[in-house]
Amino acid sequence: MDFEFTKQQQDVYDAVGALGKDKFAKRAREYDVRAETPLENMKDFFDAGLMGMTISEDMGGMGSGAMGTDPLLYLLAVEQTARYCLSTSHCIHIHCHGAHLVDQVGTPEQRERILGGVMSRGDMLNATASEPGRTARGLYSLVTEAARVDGGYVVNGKKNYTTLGDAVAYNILFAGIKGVPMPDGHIGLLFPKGVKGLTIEEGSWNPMGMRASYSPTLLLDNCMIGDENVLGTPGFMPRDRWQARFHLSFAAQYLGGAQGVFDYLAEYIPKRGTAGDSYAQLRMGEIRIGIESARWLIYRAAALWQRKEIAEAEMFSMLAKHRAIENAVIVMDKAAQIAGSSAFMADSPLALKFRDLRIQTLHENIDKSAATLGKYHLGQSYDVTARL
């Protein structure tokens, strides 16, 4: 296994690192206060030629994403962004996944129409299956309903955690086809910006952390979606286990967020005058070890995706994400021990990093992830798409 970055990977890593340090970090607090999509940051990605990272080379993209030629490349961008603004990292993660879905399962016409806009104008995309009550019902038990009519579907329901939902050219939303049982009734639909019947529920996004990854609740009232905006074939998400292809990008966020905490401590602790303290030294060493252990599990999983060892890549991605979450929580605890309470004023950079990282790690039930790994090794049936 080659542990060195390719030139393109290094270029992306360096370019996004510079954007994070020079721009994203400086804007992070203001976007957090306003709880709104960091549009300036997303434009910076476009200006740097990075909005098409998970789009295939034939469309002018960089060919990344789990099913692309270089799965690691966009993960490096997500990781680097998370060092400086975890909310922005989540936004580019969501856009990359939406673009990758259209690239991999869209029709030639959809790829040209939708991905062409990404490449030429910086159009943003997302992909949302979440809706109120889904955790209790199950991943593919959707209440949002698509009723078949001539020429398409009429959609009614509610979707939450729709990151970029106010800013995308297309909301990619998932619903259940009326009268068709799951999972075959699971369908992906492209909702163009301004489509009649789609509205944002006011006041639906006011979390403690990740505030700038604006993810409002969308209300769908008799939205007509034509056949030209049906994505893939019904059931493709559960059938092809697409949810498992997004695990690593979450892991990259947790890795980058933990690295951001470490970066802050490396600058703050000497200024505090406690760099010579043996416990500060011990904690910094432990944090570094944890970060590197998570990093190389993520990079190893990306290599499995690149080799198209799909089943092994799915399982190893769950493993890497579990470790990245667990490590992020440990990093926060150890960091707090040596930073002290004075580092946690409400408007401090460290407080924002902690709020964002702790909220973001709640996307996953790590016990369920570990149990899934256990089922696999004990020869029992398992589901790599299970998260909560």
Second form
Amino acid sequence: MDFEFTKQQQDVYDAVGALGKDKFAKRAREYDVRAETPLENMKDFFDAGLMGMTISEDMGGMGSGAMGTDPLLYLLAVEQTARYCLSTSHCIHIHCHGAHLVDQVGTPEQRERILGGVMSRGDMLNATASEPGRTARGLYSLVTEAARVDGGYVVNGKKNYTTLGDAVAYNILFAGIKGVPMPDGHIGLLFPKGVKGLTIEEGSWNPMGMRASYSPTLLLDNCMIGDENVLGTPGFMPRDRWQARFHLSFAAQYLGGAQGVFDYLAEYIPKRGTAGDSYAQLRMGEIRIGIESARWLIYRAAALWQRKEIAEAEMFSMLAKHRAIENAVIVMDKAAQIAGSSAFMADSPLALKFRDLRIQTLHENIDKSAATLGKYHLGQSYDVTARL
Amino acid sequence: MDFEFTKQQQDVYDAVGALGKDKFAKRAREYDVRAETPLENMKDFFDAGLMGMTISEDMGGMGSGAMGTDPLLYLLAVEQTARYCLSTSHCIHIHCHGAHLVDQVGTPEQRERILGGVMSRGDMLNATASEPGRTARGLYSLVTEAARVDGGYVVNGKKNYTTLGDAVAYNILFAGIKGVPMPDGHIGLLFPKGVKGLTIEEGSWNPMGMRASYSPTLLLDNCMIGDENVLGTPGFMPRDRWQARFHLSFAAQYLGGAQGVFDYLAEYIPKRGTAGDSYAQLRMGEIRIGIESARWLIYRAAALWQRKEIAEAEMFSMLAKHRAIENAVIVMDKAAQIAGSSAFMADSPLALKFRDLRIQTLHENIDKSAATLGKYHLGQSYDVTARL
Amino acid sequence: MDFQFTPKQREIYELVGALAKEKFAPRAAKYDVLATSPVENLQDFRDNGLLKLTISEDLGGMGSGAMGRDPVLYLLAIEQTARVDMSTAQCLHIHSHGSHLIDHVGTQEQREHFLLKVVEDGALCNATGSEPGRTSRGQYNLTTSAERVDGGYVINGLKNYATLGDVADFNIMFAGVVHKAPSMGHLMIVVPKGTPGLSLVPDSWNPMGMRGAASPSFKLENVFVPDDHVLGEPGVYPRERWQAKFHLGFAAQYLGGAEGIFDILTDYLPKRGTAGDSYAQLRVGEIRIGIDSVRWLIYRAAWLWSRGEIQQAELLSLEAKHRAIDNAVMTMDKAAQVAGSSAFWADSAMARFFRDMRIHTLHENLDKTAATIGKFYLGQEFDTTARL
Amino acid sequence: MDFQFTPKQREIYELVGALAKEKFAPRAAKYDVLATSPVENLQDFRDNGLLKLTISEDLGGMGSGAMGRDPVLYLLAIEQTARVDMSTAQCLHIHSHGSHLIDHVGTQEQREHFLLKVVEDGALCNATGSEPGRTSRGQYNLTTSAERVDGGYVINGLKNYATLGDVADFNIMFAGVVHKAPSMGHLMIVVPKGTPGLSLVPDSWNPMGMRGAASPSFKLENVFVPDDHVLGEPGVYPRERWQAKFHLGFAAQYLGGAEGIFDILTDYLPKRGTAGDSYAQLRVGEIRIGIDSVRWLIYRAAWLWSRGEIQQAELLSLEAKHRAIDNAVMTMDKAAQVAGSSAFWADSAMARFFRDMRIHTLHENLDKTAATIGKFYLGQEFDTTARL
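Return the form predicted in complex with the partner chain of this protein as a structure block, the form predicted on its own having already been given.
The next block holds the full complex; its first chain is the one shown before.
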């Protein structure tokens, strides 16, 4: 075994850490108030050469992403970003996924056209399957419908939680092909910026936390998408369990977020004069232990992806994500207890971290991820892609 | 509101407390080794006039039991017994239930014959629905079968966990009437001591804990039970949700058991020289808080039974039992941590308390009791009698 | 025992429940934004005679409060208020706290002077011990100083967390008499609104939650307090452990807040379509169990006050408060998990409850509270008034 | 990073896994009853060269142990043993611990004298610091005394918890040099079996669990220890924080034990017919997540030792041990809940695991371990060797 970063991993870790500390942390409050996409931060990623982290080397990328040669690399960037600004980490997470999807599933023409723009101009991408009411209906029961017409599809429906939806060069959205049952009719489509029929629903983004990961609802009204903008073959997403390939960069966000709270405490508690308190020491230690117990699960899961042990990697990624969420929630509870109420002024960094982490940990119902693992070990049928 | 014991409650509380401390605690180790019914303890209950706690006043009893005039009374006896010997508390619990069943459901002749023996001779009773494999099959899916014949039923099958099974004047056992679907065919039968065809399965009782609540498996081989020994009408048990009337005296056992662990710590920790330790104090306080949070739920649930608010009482009893189990498990974990390994010699009182409480808390799957409450509050169908 | 409300308790419970639902709930978002005292709600309390809850009957009050005849009564009002608006509940708590102090520590002359204004004109009181940095200094080590002069004291210093500070007619404050030990020099004074030298510190109230419980800082510059505005002998507050008499007022707020979250959940989940989900049922049930386990500890502790068993009452009040906080945090964690992120719109009641509860549960250091209980049972020195 | 076993690690993992399954598991119940060292299992270790795991290669060992070239190797052997028998795992741990001490603290002459007997003849070592009452006195305050005489020391005192005491060829023991402070007078000596004045205290080993890890008390009456049986300078053990080098050997036992319970569960629940149950699935999944979160902390900590980052290695070893205990307790609680009481027959492997784990997790005071980590991060003094 070897628990060391490669040179490139260390470089990314340090570079993003520096960006986070010097730039993202300072801008976090402002973007939170405005509930706007942190474009300056995304520009910093581009300037640092990090927009292509999950794009293959042949396109000039760094080859990370679950299916890439170094799955851990971009997770470190996500983790380090989350330490300073969870909203920005979610933005870079979703961009990395959009780019990875096009990289792995796109046609040569799409890769050239779309990823070329990412590499050269810092174009952003995303990927959205979510729709209002999906939790109760089931993951792949989409109401948004793509009707086959000559040369493409006409799409009608509504997608929510479209992070970066206002800023991307292409919104990657998922719909159901009219008349084709799920999961075979599950189709991915690239909606170019400015495409006719796509509008942002007014006032559709105003959450308690994660406000700067602006994720509005998109309305699709007879939106025509040509065949050149169909991503992969219908059903590829459920068939290849793509959803499971994104578990880890959620986990990295929770890890980074918890670490950010820890960083804050390590600085704040001694200043407050309570570093000698038995219980402050106890809870601080428990928090640290929790963070480490999540960290090495994530890194190990990334190693499984790298070795292409896909089934193992999917399961272990889910496991790592579960522990990361569970730990993040515990960290918040214990951290609040020892920080005390004076640390929670409305415009304080800790208040922002708590609002963000509280919301972001709800991306998964951890009871269900635990139960999925239980099903596996009890010989029952299971689905590693299931998400709230 | 008024949180005080009545005079009679206080008397029973004190009397059983004294018995527990002076008698049961001292005998606990010996009965545990032998895995035998604690007959001396049961005799002490009789001598103290406590065998009829759950029998109505008209028969000379004290009118306790869920359907009685003072539901709390016998719970206090169970709780106080559990503080010193959990096995004995389970024995008195099951006897109280058997007696309460006959009292509330029996014919005048049965009450006279059977309860008369309890009051005058200290006869014991029990009540057993359990069968091997029932957890997977469902609560009322009994395999033991009662075939109707002239003048009664011929019973074949196997009942397990029959506490006091070797010692009772009548084993109250439940079976399914041949040819009648459940729950209508669920029938209660009184098996007199020495009845032909009833044998105890050799070696069927050897658990890790609760050993003195000797609960062997009974084999029923063409056992003829006359009509005079049929208890109530078929289906009365599921129909009237009798199972829910026993939640609280399980809860009282968990409360008493946890209190017993607490008692031990309050004496042991100062002797060990660690009473000044910050963390011993923390955990000791947490344990105390947990115990009190269970206690007042149980007492309040008993008050609901007394007011005949049956539906409320059933639900709240389940709630109290859940919290009592949850707390008992937490108490064990925290108590062990501050007691240290030297407190756990094989023949130590603490080791016995832990083995007993560990096993006894498994009478209920607390996830299911919580889910039942959740169903109720979410407007789903629910069953308050469900037990593991 | 008797777990029923008295007619008066029932009346207050229903009255405040109705006010909460019809009046306070619709206004809660507004005061949360404004971060000022909820003057309309306070007017409703005034109009319904609820500002005199903790004033003795001889002055026309309702005789509640820890030292009153019915300690439960005002807790029900606080609990029911907290169910829709934690900030307003804290305002009622602090006013009840202040008026109870004057009622029981003041001279007959002071009682009449101050409390008749409350009873007849609906004047508002508060009580502020807090100062910046007090957690690490110890709760009775005040830096606000009182210098003895002819006919009174001259006060200089800074007090923070002065709830109702923007509207209170009488500010009860604490200062340290110069050159005296905290136990002998802890001075309790009444500083009426508009007293020369008393000024609110601008922008001193902007927390993440509890914003409607406006608690700004006060600056005191050479404030003259005449002898007839001094309450009791110096040191009476710590010596008589008054702080311990207010534990339950906090506990009632945490209980009400958890009920409020539960109310939202049981309304929301069926609408969301997830009421049939096993894990939603489990967590909702667990939350219910937690809430009830808090409720009966609080009522029981209140009852102990009414019997004058002060030490037991103090200890059980601490227990109740600990369990209430523990449960409030657990409720938030589990509720979030089953509600999902869509329930947390920035201006939603759910988001407000989370922000409020997160902050407000930090009024106590949970670990220290538990350790205090532990110290008592381990025969160590303890202080039931200790607060973060 | 690379999370793969080396071929040697894989070989040991498989070898011990096979021994455990085929040899140790069937014998576990026997040694549990006998409460003596598992001599047949120790013979299997001997026959397979596993007694030299933590001895350096120059003497023919495998070079594992905290200060060895591959710290992971022996941990895998301990973990795999614990999976079926925690007592035998503790025996292997203590022998590995003792031989590692001699290897790294002894002179070349001592190394050859003692360790060649281990390598060539399969001699057994142990290491015993414990004494009655040490928890409240502090771990290095020994009452066993060493008096300086010509050519050596004369030892008098009582040592307890001497694992392998009934069979060890060399007992490594600790004593305090008379009139010296613990830090300077902490003496480490080798007392061979049969040394005059050394005697086992009869009936001094009868715990609830871990019975096969026979750890009786030793009486030392005027035992003469020559200078060539003194290991290192006095005080070397506390000064070099040797205790911290053995944290991981414990952690591996807790990990293995939790895996053992998991193995039983995943075999038992499908047979019991409850593998399809939502809550069984949830809890089994949670247990799995807990186990893996422990595993990678242990391996990572072991790796830090191999890189010579001693302070970081000590801290992360403490973290790993804390998390391993925390998880072991959680595993027991959840496993019991889904297994139900029928799984706990007195002579069952499940019951044994619970008795063993309950005791064995008490080797450390979890709260103090966490507080140590907290102290480090809060800039307070800390001691990574502190043990209950």
